[in-house]
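Taking the form predicted on its own, here's one chain by itself in structure tokens.
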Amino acid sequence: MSKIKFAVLPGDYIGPEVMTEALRVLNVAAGKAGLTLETTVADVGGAGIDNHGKALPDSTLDVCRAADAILFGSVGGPKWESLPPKEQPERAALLPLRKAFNLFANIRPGLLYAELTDASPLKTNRIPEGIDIVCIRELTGGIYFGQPKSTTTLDNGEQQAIDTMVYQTSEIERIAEVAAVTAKARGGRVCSVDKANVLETSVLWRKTVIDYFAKNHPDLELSHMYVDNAAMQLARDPNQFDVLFTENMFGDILSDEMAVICGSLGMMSSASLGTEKNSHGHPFGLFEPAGGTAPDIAGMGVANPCAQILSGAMMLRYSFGQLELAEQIETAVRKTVTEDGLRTGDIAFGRDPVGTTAMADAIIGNL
């Protein structure tokens, strides 16, 4: 491998900000490991909306398809909100992604460093080493996608509408294995968090799950959970958990209340991965920061890049096998962040804090 190849999606307010300090990072770190980027630019989001007249125009599609990966800012913000919710920035580009590339397992890790506790709504003393999870959501079905789908107006003149949750067991089977690979990387413990006392999905989910790990991963310790009592463990004390794993709607729920405990969003990364290799025989993916496009601070030149660097070393580990690589960055920003001290607005506690580009500049820096 000597290039890099991927689609740049920048999307909305800080979006661009970010993406091009992630950019000078993953240019420094593939320039030492003997490696090119070759990436293309495509709108996404509110700008798609405004240069191509929907949020993911059919060029950034072609875009996509030609790349081995997408680097995804963040799309969405107050210009767009007017819009019909079909039509929005969010919805009209991210789930149309999803189903185009079949991008069924999001990978979204929990990880607050132990210096940045203060960054938690938990207690320093409940979490003094920080956390460290990781959370599996199943992407492509559900009640997200499942149909019939539809809003009608009764005969009484009441409107009623209709979402309807749908699993496959092949569906399971194949986010299952992404959580336990991801567990056996780690600390060999899955839990599976399921509605299985009330819904007819979660009940074949929860069977599924324990007849997919009995037959081929009975050495990982699995464990099952309640979606509302996972939501209150996760409050409680985060770090019982080591990988857990769910179904759409769930997995949006836990997933963002993690990223809340974990502190700040702008160091919240995440991976979407697909059923389809790439041309390096990798999963082709999309990876994106956690956070919002923050349309308060956009243009200041105070957001935090870390989740968007940390998302393109999620990209190198993930859909180009660079594990070393990937290391590097993360390691890099760890360092900038924990020994050096320095600190977008986000996390600073009182500290001096530095900006953007600042902050990218220290992280190439520890490369």
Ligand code: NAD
Contents of the next structure:
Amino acid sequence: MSKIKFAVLPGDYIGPEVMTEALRVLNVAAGKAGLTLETTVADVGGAGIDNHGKALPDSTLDVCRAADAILFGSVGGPKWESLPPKEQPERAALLPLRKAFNLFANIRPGLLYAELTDASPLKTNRIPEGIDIVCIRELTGGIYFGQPKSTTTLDNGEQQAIDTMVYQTSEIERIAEVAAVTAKARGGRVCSVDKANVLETSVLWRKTVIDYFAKNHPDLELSHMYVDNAAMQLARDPNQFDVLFTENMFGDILSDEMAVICGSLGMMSSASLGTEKNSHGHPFGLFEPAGGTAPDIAGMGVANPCAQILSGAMMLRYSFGQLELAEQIETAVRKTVTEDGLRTGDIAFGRDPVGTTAMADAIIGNL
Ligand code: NAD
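Could you output the structure for the form predicted together with the named molecule, given that the previous block was the form predicted on its own?
The next block holds the full complex; its first chain is the one shown before.
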């Protein structure tokens, strides 16, 4: 491999600011490894609406289709909030992208450095060593997409709404495989979260997971937890988990809970992997910060670029198989924030904050 070819979708508000810095870092890291970046930038979200009339323009989709991965910023903000919900940037850009590339596996590291535990709402003495877990969420099935889904008026005039939770074995097995591969590169422990005491889909989920791990990954430590207990345990003692994995709606809630527990959105990256392989034989994926467009600080040059940079590192790992390069970037970010003590405003805690570009400069220095 000599070229890393990906689509760059910066989005809105702080999206382009942090994307610029992420690309600078990725360029330096790739250059050191003798690789060149081949990137095509395209509008998405509010920028797509303003310049092309829709949040995911066809031309942007074409750019993504021609690439091996998507590095995504974030979309939305006050400028487009009066649009009908279906046309709002986040919904009208991310959902079709998930659909177009069958992005079925969402991987969110819950990583909080020991030096940043003040950012967590948990008492710091509960997490002296910080937090290091991963949450894997099934992203294309379950109650968000199951049919029938409708609202009807009954004979007595009442309204009735129906959502349907559906899973089939193959959908459960493929997300179980992502959890297993992730756990193998970490502590080897997987906790599958379900509601098998109430839901049929969860009974199938648990049985499928047990059978799949017994057959394919007997070396891993597999446990199961009901979702209500998982929500409590995550707040009580997050580090009891290594890899958490679960279905779509439970994962939506638990991964957001995890983000809050880990403190700053400016540090949190994520990956959504598709079913298709890219031209290098690795999963096509979309990589993005866990946070939004932060309109309150946009244009001020103070946004934390780390989440976007770490999303770039995840892209190198998952969609290009560049494990060493990804680790070098992650180490440079960690060193900058912890040993060097450079902090943007969101993670400053009394220190003098640095701006977006200075933070990226320091990370490049550490590379
Ligand atoms: P947000 O994540 O944008 O901001 C929440 C808080 O976190 C703000 O105080 C913000 O300043 C801070 N923050 C977030 N990222 C930061 C960073 N990199 N550096 C420093 N501080 C950071 O959430 P919100 O305010 O609820 O949403 C703003 C807009 O973003 C909305 O339109 C929402 O729909 C959109 N959004 C988009 C995505 C996405 O594109 N995937 C995700 C979430 C929210």
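Between two forms, the rigid core is defined as the largest C-alpha subset superposing within 1.5 Å. The model shown is predicted, which means the values in this text are computed figures rather than measured ones. Positions refer to the first chain, counted from 1.
Annotation: Cα of R174 displaced by less than 2 Å between these two forms, core superposition. Relative to the superposed core, S150 shifts its CA atom by 2 Å or more between these two forms.
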